[in-house]
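The data below hold one chain only, encoded as structure tokens and taken in the form predicted alone.
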Amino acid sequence: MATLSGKNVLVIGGSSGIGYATAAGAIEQGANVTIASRSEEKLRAAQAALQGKVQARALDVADTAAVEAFFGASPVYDHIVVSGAAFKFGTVRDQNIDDAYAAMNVKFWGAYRVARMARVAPGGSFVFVSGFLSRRPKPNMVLVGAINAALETLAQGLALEMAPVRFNVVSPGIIDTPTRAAMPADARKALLENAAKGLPVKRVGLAEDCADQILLMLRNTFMTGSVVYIDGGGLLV
């Protein structure tokens, strides 16, 4: 299996959650890591938490011109991870149509823009982060599931079209990440405890659970077009 030592790794969405855990793991494995996200404040905080061992660059993947400029001033990367995509959701009838467009723009078209414009070394790879709602639709989250399914299909098509660059997807289940921090503490605790009871592993996931799989995908040169569900057995129940 290949090593990440000395490799240039870009983690989009690397300022928090799964992206941050991936960046931290890549640093431990000797990679030269750059993290990117929309919030410069979050980037500075993440860079400080990682003891300055990463480069940090602002990037809004929903902005085509910004993505072009970002990669126009970037080196050739060995691996790119596209994680993190906060957006509003609701029922199809109730959700504002502009919010629905924005969700698709940032998560699906954002990954599309990055794959189209980034320069990746031969034998390098991309990993997208989707979500198990692609396989397990839920009321109020129909659009999220559809976007995740589209992202997984995009990666599999790109694995053929852009070979030998590899494309893989990690599809998380219920993960305890900062995206839930806005919830009242009691409600968040109850939600996660109730979710854990319904899973075969009897716990919800952590960002590190997903990061471990992402890092494996970066290193495994025989892996492309794969979608791996890190869901604690959620698709089984």
Ligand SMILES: NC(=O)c1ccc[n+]([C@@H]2O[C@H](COP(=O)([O-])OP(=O)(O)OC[C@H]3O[C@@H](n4cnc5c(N)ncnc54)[C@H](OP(=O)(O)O)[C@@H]3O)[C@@H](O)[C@H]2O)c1
Contents of the next structure:
Amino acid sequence: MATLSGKNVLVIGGSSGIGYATAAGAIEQGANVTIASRSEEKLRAAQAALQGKVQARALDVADTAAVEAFFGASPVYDHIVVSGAAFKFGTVRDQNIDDAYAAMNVKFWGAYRVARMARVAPGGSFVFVSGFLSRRPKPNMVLVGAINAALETLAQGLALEMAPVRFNVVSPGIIDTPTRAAMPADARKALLENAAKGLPVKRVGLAEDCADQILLMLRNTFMTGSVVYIDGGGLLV
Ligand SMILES: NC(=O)c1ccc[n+]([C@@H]2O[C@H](COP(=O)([O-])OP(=O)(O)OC[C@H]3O[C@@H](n4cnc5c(N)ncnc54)[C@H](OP(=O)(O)O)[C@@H]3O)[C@@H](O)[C@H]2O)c1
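Can you give me the structure for the form predicted in complex with the ligand, which would complement the form predicted alone we have just seen?
Zooming out: every chain and molecule, the one shown earlier first.
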């Protein structure tokens, strides 16, 4: 398997959760890592936690001009991971339509913009992070499932259209990351405990569970168009 040593790896969403764990893992494997996300404060905190071993650049993938400017002033990366997204949930009838558009704009169109504008070195690859709701739609999260399904199909189409650049997708189940930090602590704990009970593996995922798979996808040069569900068996129950 190829090595990440000396490779330039960009992790969008690298200031938190799955993206942060991916950045940390890539550093351990000897890559030159850049993390990107919207908040300068979060980027600085992540940089400090990673002992200054990463570069950090602000980027909002929902902003077409910002994505263009970012890649216009970028080195050629070997690998790009798109894990950056944040949006509101709600039922189709009740969710504000502008929030619904915004969710699609950041998670689906964000990845589309990055794939469209970034240039990667020969032998390079992209990994998108979707979510198992693509295969397991849930009430109140219908739109997110549809966005994840679109993202998975986008990657598979790009694996053909942009070949030999490789595109793969990690599709997480329930992962304990800062994404639920705004929930009251008790409610968050109950949600995660309840989710764990219902899974074959009897625990929820950690960011590292997804990061390990992402890093394998970057290194495995025979892997493209693959969607791997890291969900503790969530699709089986
Ligand atoms: N955690 C789960 O249970 C779970 C399950 C299924 C799928 N996923 C998916 O996994 C991905 C990562 O989630 P996570 O749990 O690691 O979340 P997280 O800990 O909240 O991290 C999200 C990251 O994305 C960045 N981000 C948000 N909006 C952005 C934008 N417009 N442009 C650039 N960066 C942006 C955030 O930083 P800033 O705020 O600084 O921008 C942060 O670094 C998401 O796509 C999420 O939908 C997560």
